[in-house]
Each structure stands twice: as structure tokens, then as C-alpha cells.
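What follows is a single chain, given as C-alpha cells, in the form predicted alone.
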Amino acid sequence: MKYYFAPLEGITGYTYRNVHHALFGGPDAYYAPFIQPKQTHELETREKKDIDPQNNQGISLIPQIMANKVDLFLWACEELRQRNYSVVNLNLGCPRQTIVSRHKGSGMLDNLENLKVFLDGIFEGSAKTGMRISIKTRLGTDNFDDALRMIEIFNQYPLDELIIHPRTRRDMYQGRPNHDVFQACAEKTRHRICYNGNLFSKADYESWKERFARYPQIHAVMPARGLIANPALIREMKGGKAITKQELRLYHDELYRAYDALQYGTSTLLHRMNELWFYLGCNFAGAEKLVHKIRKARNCVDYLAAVDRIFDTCDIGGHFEGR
């Protein structure tokens, strides 16, 4: 089994990437957030940055573009391939609304007749240049009538790998995935699959892993909001020990740390370690309280002593479990 690194916009960009396998390794893949190509052709510098190999030494990373048009993604795709990439990864999962009405992300799955005529493209077009292309994708818009459909289309095409997330858009991030859905599609592919999708500990792990271990074209996982809230998590999923408080705490600093020294200021800085903590905070029983001081604090001051208090009077022991 394989395990890879969700991408989480705001979170996981390769500050983040660079702590998490400094401190504890384990995926054998990170996700980069999505590049959205736009017609001026250029790179935001927050994306240059992201995917620049520099920032990212030592971690094998699949960048991920979210595009509706052919030659955007084409485009995009030279830009990362001129920077050694040989992998990306089409993004059809993400139901932000933002992004939906822009029919991209989970959007292209209204029209599975125009999804089909940009697959072509840009399969066509990959094929010029030797770039592999994967997808990751939910399973429908409101329901899944349409899910082995899609199956039958992503069969046409020579994916380096099909990361499925047995959602539809209308779930969003709320209830279970649909593991029914999910078995009838990994019936029906003829790719290898990545299963994504409420792995938030290693007992989900265990169960999900005793129901699909029969298929052997399900040959990774992939882990994220679960991973944010325990870093150490694909090592507990791989049998090794659980997550200690100490390494909680370094994994806070050094993020911290990575954080402060990019000097965005106060304001930003605790913005991204208050996104951190809507994760981290599900490890301590009990600490609501504690854990709303530390997203309420405006300095790093008070900031910094909330955590303190969290770390010397909290127990862990509890994990993410969606909400």
C-alpha cells in the first residue's frame, strides 16, 4: 500500500510540506494545493513558489492543476515540466462554490459529454510532451447515478493513477463516503486507484483496509484533514507507534518557527496556526475552552501562552473526526 499526502489549500503549501518531512516523513507522495492557469499565462508568485523544486528538496511532490480549458492545462503542464515534473494531477473534486460556478473542479462533472472532449485534449496533448496525468475526482454533483459512467469515460484514457473521493459535490465534506459506490467503481476501472476520504485515524485505516483488501487495483491511500490534525498518522496506519504530546509540541514550533520566519507580520502568522489548530486542537480531550483562547488571541504573546497552557494541563489521546 502506498500513502500519499492530501493537498489542503492555505495548509499544506511547502512551508508546511517541509516540517511535516523534516519531523516525521511517511507519504510516499505529497499533493501540491491546485495551480489555476489563466490566460495571461503566468504563474501567481505564491505558486511559482510552491511548486519551485528549491522549496520542495527531498519530497516527491505531484503538482495539481484545476482548468476547464484544453489549453490552459497544456500550458500549465509545460510550465511544470520545465521544472522537472514528469506527473500531474487534474483536479475534478474540489465543490467550493467559488469554483463550481466556474465550472472547474467538481463543476466539470455536470457535463460529462464536454468533460469527455477536454480529456481528449489534454490527453492528446500530454502525449506530445511524455507528461503523465492522474485525476482526482468525486463520484457525482448531487447523487451518484452518473459515478460508473464516469468510470466508463476515465477508462478511454491512460491515467497514471485515479484517486477517488466517494462524495458527491452536494456532500461537500459532511456525512460518510459512500464505500458501495466506491467498491462498484473499483470494480469497473482498469486503473489503479487511490481511495481519499474520512481516513482520520488508524482504526478508520484498519476498517476501510479490511473491507477493499481483495483489490489489489486499490494500491494507495490517501490521507488529509486526519493528517494535518496527527502528522504521524501514515506511521500509526503503517503499524508503528502512536503520536507522543512531544511531538505535537515540535511539530507546532517548528511550524511556528517556519511561519514567523517568512515575515507576513502578526496578523498572518496566527491566521495560519489558528487554520492549524481547528486540527490540531481534536487531540486534546476535553480543551474546547482552552483551544478557542488559542484561535482567539490577536498577539503572540497571549498566543504563545495558550498553547503552553494547552500542552502542560491537556491529555491527548482524541482525533479529527469531521466536522
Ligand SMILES: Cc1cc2nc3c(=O)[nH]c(=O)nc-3n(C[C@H](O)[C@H](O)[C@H](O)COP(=O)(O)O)c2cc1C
The other form holds:
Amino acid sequence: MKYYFAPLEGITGYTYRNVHHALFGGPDAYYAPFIQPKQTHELETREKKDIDPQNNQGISLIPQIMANKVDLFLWACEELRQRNYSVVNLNLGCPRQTIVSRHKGSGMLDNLENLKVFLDGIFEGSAKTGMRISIKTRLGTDNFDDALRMIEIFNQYPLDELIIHPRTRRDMYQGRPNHDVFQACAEKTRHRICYNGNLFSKADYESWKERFARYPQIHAVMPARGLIANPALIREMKGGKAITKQELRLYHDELYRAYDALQYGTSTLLHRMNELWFYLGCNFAGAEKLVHKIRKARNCVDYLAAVDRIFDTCDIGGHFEGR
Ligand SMILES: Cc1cc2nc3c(=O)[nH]c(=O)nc-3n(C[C@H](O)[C@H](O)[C@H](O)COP(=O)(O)O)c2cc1C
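So that was the form predicted alone. Now I'd like the form predicted in complex with the named molecule, please.
Next comes the full complex, and the chain you just saw is listed first.
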């Protein structure tokens, strides 16, 4: 089984990745949050930095593109190829309204005929450059009625692999992923597949494995939110030791130091740490008030004092359970 670190836009950029990789390593690949190529044929500075090989040394990274125009997708592929990437991932999963309304991400699942035309174009274009394409997808918009039709479509292309998050767009990130539909897709696909969705703890992974270990085409799993909360989750899935409070503290401190070193100012720094605590706080079951204090801090002194308090007075034990 391979273990991938899922992309989380706004969280798992290169700064985060470097800290995680230095402290925990573990994933066979990190998937980068999406880049969105524009008509101007200019990547944003943030996007350029994120995929710059200099900023990802020693890290196995698979970039992701969110685009619905063949020429823009292929232009971004070329940018990536020039930076020595050989595989790129297409985002067909993002459920955010601003993305969907522009027919990108999971918005591309609205019209499967159009999706096919797009896939014809990008696979034809990439065949000429040798760039391999994988797909990360949800399995529907409002329901799962088209899930198997989607798999039939994907079967027509030489995907590097298919990452399936068995939720619909309407589900956003709530409720349980649909394992029955995932199983039906696993039985129909001709591709190597990777499972993504609600793998928050070793126990989640074990019970998922009990059902799906017998499918040889499932070659990878991709934890996301659970891995932000517990950066050692992949080690635990592989049978290694559980995360300790000291490791969690180091993870926090190294991220704080790395974000601070970017010199974007206090409010950006605290905003980033705040986002982290949305997940990290779940380790401290019953300490919601202290987590709230951390997330309410408006300067670094108050913030660090609140962080000391939680690490000094609380045991760890809980884990992320969805939202
Ligand atoms: C804040 C946030 C940002 C995300 N950004 C991306 C992204 O850039 N690309 C992508 O394919 N998925 C993105 N996702 C989806 C995750 O990669 C993953 O598919 C989802 O969280 C389900 O996995 P989980 O249940 O293990 O968290 C994002 C999810 C969240 C919560």
C-alpha cells in the first residue's frame, strides 16, 4: 500500500510540507494544492514558489492543476514539465461555490460529455510531451447516479492513477464517504486507484482495510484532514508508534517558526496557526476552552502563552472526527 499526503489549499503549501517532511516523512508522495492557470499564461507568485523544485528538495511532489480549458491545462503541464515534473493531477473534486460556478473542480462533473471532450484534448496533448496525468475526483454532484458512468469515461484514458473521494459535491466534507459506491467503482475501474475520505485515525484505516484489502487495484490511500491533526498518522497506519505530545509540540513550534520566518506579519501568522489549531485542537479532547483561547489570541505573546498552557496542562488522546 502506498500512502499519499492529500492537498489542502491554504495549509499544505511548501512551507508546511518541508516541516512535515523533516519531522515525520512517511508519505510516498505529497500532492500539492491546485494551481489555476490563467489566460495571461502567468502563474501567481505563490503558485510558482509552491512548485519550485528548490522549495521542495528531497520531497516527492505531485502538482495539481485546476482548469477546464485544454490549452490552459496543457500550458500549465509544460510549465511543470520544465521544472522536471513527470506526473500531474487534475482536480475534479473541489466543491467550493466560486470554483463550481466557473465549471472547474467538481463543476466539471455537471456535464460528462463536456468532460469527455476536455479529457480527449488533454490526453492527446500530453501524449506528445510524455507528461502523465492522474485524476482526483468526487463521484457526483447531487447524488451518485453517474458514478459508474464516470468510471466508464475514465476507463477510456491512460490515467496514471485515479484518486477517488467517494462523496458528492453536495456533501462538501460532511457525513461519511460512500463505501458501497466506492466498492462498485473499484470493481469497474481498469486503473490503479487511491482511496481518500475520512481516514482520521489508525482505527479508521484498519476498518477501511478490512473491507478493501482484497482489491488489488486499490494501491494507495490518501489521508487529508486527519493528517493535519495528527502528522504521524501515516506512521501509525504503517504500524509505527503513536504520536506523542512532545512530537506534537515540535510540529507546532517548527510550523510557527517557519511561518514567522516568511515575515508576512502577525495577523497572517496567527491566521495560519489558527487554521492549524482547527485540526490540532482535536488531539486535546475536552480542552475546547483552551483551544478557543488560542484561536482568539490577537498577538504573538498571548498566542504563545495560550499554546504553552494547553501543552503544559492537557494530555493528548482525541483525534479529528470531521466537522
Ligand atoms: C481546507 C481544505 C483545502 C483543500 N484543498 C484541496 C486542494 O487544493 N486540492 C484537492 O484535490 N483537494 C483539496 N481538499 C480536499 C482534500 O484533499 C480531501 O480530498 C478531503 O479533505 C477529504 O479527505 P479527508 O476526509 O481525509 O479530509 C481540500 C480540503 C480542505 C478541507
